[in-house]
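Let's start with one chain on its own, the form predicted alone, as structure tokens.
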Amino acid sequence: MSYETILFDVKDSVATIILNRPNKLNAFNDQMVEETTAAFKQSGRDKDIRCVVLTGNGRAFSSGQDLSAFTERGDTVSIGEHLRLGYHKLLKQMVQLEKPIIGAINGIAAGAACGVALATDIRIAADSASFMLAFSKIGLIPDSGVNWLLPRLIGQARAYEMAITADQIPADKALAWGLVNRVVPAGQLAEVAAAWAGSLAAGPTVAFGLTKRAMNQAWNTDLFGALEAEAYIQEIAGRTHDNKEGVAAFLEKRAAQFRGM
């Protein structure tokens, strides 16, 4: 499938999605939301893809919603429907993708793009990257999953502070707050993200995906419910080739050769 607002490449079992509107700081218009959603769907269907990297082209990850494109619709546009038909589909596709997603945050991730960045599983930020919830500057609340994702990562007090102040959070503070997993020099971001992706793609990716499912389900239940979900999901993991290979490799004192199945 060909795309116009993103770049999509698959190499060595890793899919790389690059937000590609650099002249607009990779701001999301409807087409880019749709194409990014389609790329994640394609990544889920392709059994040869075992890890996904999401990043931006140029000096920004994404500045969020392209407001000029949005306002062209006129005064009668429904923001709620815009979210339901666009960003919500993208976020659901990402969260339900049972393959690791690495967010290589190369610059500013603002507004809706902050929510998209938070929906990745591992976030590696360039030291020049930053995060910003710009919604209050235009009289809106945070959206695109931010209200669910952000407090779970950094706590409600800090999340609310980000929301109402619209302060730009630099990479070092984002790391200290638990918003990202690693901060690396900007010139090394692509290399570090590729190394992580290659390592994950060579691992037991079914187990990685099932772990994501178990942790997501655990938010919506109590301990007893989480224990039952663990038992059910572990039964699935225990029937995979990679589980048998992992046990055999451990007993034979050799490196496991995982196949993602």
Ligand code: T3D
Given for the second form:
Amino acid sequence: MSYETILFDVKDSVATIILNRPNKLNAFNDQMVEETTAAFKQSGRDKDIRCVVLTGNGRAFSSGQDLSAFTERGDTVSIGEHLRLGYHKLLKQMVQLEKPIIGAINGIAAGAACGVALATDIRIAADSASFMLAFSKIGLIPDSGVNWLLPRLIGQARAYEMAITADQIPADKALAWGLVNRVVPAGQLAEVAAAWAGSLAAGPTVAFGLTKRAMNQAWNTDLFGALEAEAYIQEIAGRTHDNKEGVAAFLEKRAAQFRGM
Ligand code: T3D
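Next up, can you give the form predicted in complex with the ligand of this protein, since the form predicted alone came first?
Shown next: the complete complex, the earlier chain at its head.
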């Protein structure tokens, strides 16, 4: 499949999706939302892909919704429908993808792009990156999953403050708040993300995907429900090659050769 607004590359079981509208700080127009969604779908279908990296080209991760497209479409389009038909499909594709997604946050992630960044599973930020809930600057509420994802990560007080101030939260503060997993020098981001992705892609990736499912499901239930879900999902993990290989490798005192199956 060929794309115009993103770059998509697969190498050594790692798919890399690069948001590629650098002149607009990788703002999402409809085409970029559709193409990013399609790239995640393609990554889900391709059994050879075992980890996905999402990043931006240039100095921004993404500045969120393309505001020129926003005004061009005028009052004829319902924002609710625009979200349902666009960002919601992207967010759902990401959280339902049972493979780890690394967000290599190379610069500012603003507005809807904050939601997209939060829907990655591991976030590595460049020390020059920042997060900004730009929505209130244009009289909107946070969308693209931010109201669900962000308070769970950093607590409601900080999330609400970010929403109503639209302050740029720099990478070091994002790390202290638990919004990102690591901060690295900007010049090393691509290398660190690729190394981490490579090591995940060589791991028991079915288990990684099922862990994502178990943790996502656990938000919607109580402890007893979570215990039952774990038993059900572990049954699936326990039938994989990688479980048998992991146990055998331990007993034989050798490195496991996981195959993601
Ligand atoms: O219908 C729906 O689906 C609603 C959904 C809404 C979701 C949302 O995401 S709402 C929030 C949308 N995003 C924003 O409001 C952020 C707008 N951008 C900014 O505030 C600033 O650009 C930044 C703080 C991100 C970066 O500032 P700075 O000074 O580093 O860069 P800049 O000069 O503002 O931007 C560089 C260029 O990118 C500039 O174009 P030019 O003048 O060089 O031709 C600027 O207009 C363009 N650009 C940046 N962000 C956007 C954009 N163009 C269109 N849309 C953007 N979001």
